[in-house]
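Encoded as structure tokens, the following chain is the form predicted alone, with no partner shown.
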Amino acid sequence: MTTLPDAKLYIDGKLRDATGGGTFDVISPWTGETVGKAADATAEDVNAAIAAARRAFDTTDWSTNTEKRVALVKKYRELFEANRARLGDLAVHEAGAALGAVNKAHVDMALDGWDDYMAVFDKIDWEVDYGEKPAFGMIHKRLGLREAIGVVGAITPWNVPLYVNIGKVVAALLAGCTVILKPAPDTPGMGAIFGELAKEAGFPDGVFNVVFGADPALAGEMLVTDPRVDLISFTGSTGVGKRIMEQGAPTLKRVFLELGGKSAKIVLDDAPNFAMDVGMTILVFHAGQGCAVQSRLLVPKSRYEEAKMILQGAYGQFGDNWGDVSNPAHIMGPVVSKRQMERVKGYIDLGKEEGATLLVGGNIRPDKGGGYFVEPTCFVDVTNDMRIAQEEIFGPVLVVIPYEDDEDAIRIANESSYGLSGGVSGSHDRAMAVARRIKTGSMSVNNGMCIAGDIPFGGFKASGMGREWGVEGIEEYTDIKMVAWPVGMAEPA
């Protein structure tokens, strides 16, 4: 059995254990056993990373030195590509990332995002020329100075959590700001590994900081209610967004963050590979297990019945080829806790209960292993007002909803509390249309890639606010100070 090293916190520049050296066992979702173990942060802890970071904003020349930090960053980035193989060690045993999409989204994608992140840093305006302008009788010149905000407090989610990592902890260190990392309990080592790294690159003490707990409110509340962390950049779920809100209220903390998402594929009568576009919707990747994964598969009543069709044939020929966590080529593992499995079981009861069709799986499937596995799922015959055309599973549970016409297609995938992807399949011109007005962070035309590390990412509505990636993902962690001064008399009127 695989054991993973010990996850330790990362303050003030030094790894260790927890005060009172407390732990907490790290669970492998493919077996439900024990694979390592990890500090369990006290509030002492964290209380001592806040003031590490922010001592470190407040009294070193880390947000002003640009050549310092670009290349301690790319010092960093060739050390996250020496480990390599832990990383994926950590997305598999940890997150219960398949061996095939290991190389995919879990590793390949977070680093080349970073990549990503170092290649438009350039693009950033840090000082905007807003030219001359009269006024009480002098001639006045303008500049805005792009200043990093602060301290950071970054709140990341366990599905790709290297992913979300490198997303805000980069962005926000490239921008000039000190960070606080707080990882999900599930996935602390894949945050630990960031302290290691952090500490192996030479990072000055309290630019970085890494903190973790069993309690997976205890870490994150600290920062998102303490005065010296001036902003939380989160990603989960929409609940916990709204709370961040309402308790970094007092404080007018600046919240970043990256929420849920009920997305819409809505599929033409007039698809080009309509066939091809249906069928590769089956949500089997990662076991569905992603804020931005289409999980609502709009079909026109026209085509409905080939759909369902081109459906049972798409999971047929997926089959039983998941679940093997020694095959590289399965893209599909467990869920990644028995509560998520759980979970995502209740809402397939729950679709029965509302009257959808069951089209395939449905099941738990325990002869997989002693993990939390449950087997691809289709509803059909789903109506948008029932609870899991709305509600996020984040499971292999796609659901599919017919439509009349294009107005039609596009009032129900904009029915929706969500708004961070989806795509639509058809002609041109025709699909671009929909497109626009689906109210939505990012939208796929024609299985376009429109998620990647160069251009921004993020939500409308309960998906969140703000952008992560790309230029706009890096100046989401500074702020605009206006200098203004005079140059010489206006003209007389």
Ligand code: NAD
Given for the second form:
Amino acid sequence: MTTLPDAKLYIDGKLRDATGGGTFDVISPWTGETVGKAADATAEDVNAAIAAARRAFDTTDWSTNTEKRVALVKKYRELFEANRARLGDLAVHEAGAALGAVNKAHVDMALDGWDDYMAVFDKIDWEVDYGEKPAFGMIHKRLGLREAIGVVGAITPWNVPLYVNIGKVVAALLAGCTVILKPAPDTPGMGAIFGELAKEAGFPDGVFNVVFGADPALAGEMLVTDPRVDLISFTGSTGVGKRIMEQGAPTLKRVFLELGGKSAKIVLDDAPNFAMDVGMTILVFHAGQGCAVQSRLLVPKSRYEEAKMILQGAYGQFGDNWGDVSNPAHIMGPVVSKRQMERVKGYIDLGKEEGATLLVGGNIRPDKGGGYFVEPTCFVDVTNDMRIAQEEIFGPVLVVIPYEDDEDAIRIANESSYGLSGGVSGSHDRAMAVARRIKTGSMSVNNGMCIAGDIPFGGFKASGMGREWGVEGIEEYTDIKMVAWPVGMAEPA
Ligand code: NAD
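Next up, the form predicted in complex with the named molecule. The previous block was the form predicted alone.
Expanding to the full complex; the earlier chain stays at the top.
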């Protein structure tokens, strides 16, 4: 049986147990068994992490010594490289990543994203020349100084924990902030390794801290409500995102939110490869647990029957090739927890009650092991007003909706509270025209890849605010200070 190393807190430069020694179990999504122990941070521990981050920001040269910062973040990156195998193990045994997915979204894409951050860092304008302007008889020279915002609370989910942790921690550290990382209770190990390697890299005490606990809300709420924290960078569900905005209001907290999605993939009737476009939408990678997955497939009514047959074929070909922890070809494993499995099953039952037709799947699969296995599932005859078309299921459940024409497809795609990603396939100009009208943070045209570490990612509407990754992702952790000084007399008017 796999055992993961104990997940320790990292506070003020020390790797340590929780005050009082409390721990909680880390459960494998594959077996439902305990695979590790994590320190259960108390309010006292969270308080100590906030105090350390505040002190490090206010009293050290972390925010101003760019050379030192970049050198340490580079060294930190090398240590992550040396620990690739352990990162992979954590993705598998905490987050339930199948081996064929580990070296994609879980580890490779995450570390590539880190490299992209390092590469775009030089493009940030730390000083912006706003030129000269006359006022009150004088000419004034204006300069914008970009500065780190301060102490960042980074609250992250369990689905792709390395990717999201890097998205926040590396950007905030590069920007010159001090950071408290708060990973989800399901994936504390992927947070703890950030602490261990920060210690090894030699970060100054307090610059970076990691806290986690069994209670999903305790540490996060403390970060959100504490006036010593300047910015909350949150990735997670829209419900918790709203609560963070509310709870952050009394201290006018800056909030940067990456939330849920229910993104639409529109296949136009002139898609260059209609069968491939429909077939590749089967929602199986990481059991559909991705915020940016295209979980609503929109196909033309005129080709709906054909699309159903294509999907049946694609799911048939995928077959039962999932759910084996030791198979390197598998890209789909369990969902993360019993709670998540019950939630997904609840949506499957709801889809049936709402009158949608199950094309494939629909079952929990205990035969796969003691963990949380839901089989690939596809509903057809779905209308966009059904809850299974409107709510984020966060499991391997695709819904297929017919549309009349391009206008109808655009209407359906936009009739969603979310707007995180999406796709359209068709002849280029027509697909581009559709893409321009979808209210969403990213839109893939003919399967173009618009998620990468050197370009911004984020949501419209209930999918969030702010952008992660790219130059924009680092600038989220900065603010502009204007300075101006007189350089001469203005010409009389
Ligand atoms: P979640 O909202 O339940 O939890 C996210 C994090 O918030 C966890 O660390 C949790 O402990 C913490 N938290 C819970 N209650 C809190 C509170 N009251 N105050 C402060 N923090 C609190 O989400 P999850 O179930 O861990 O992750 C799945 C969700 O994340 C999905 O909705 C998914 O779409 C979203 N997600 C979004 C992106 C993106 O980039 N937009 C990426 C990955 C996941």
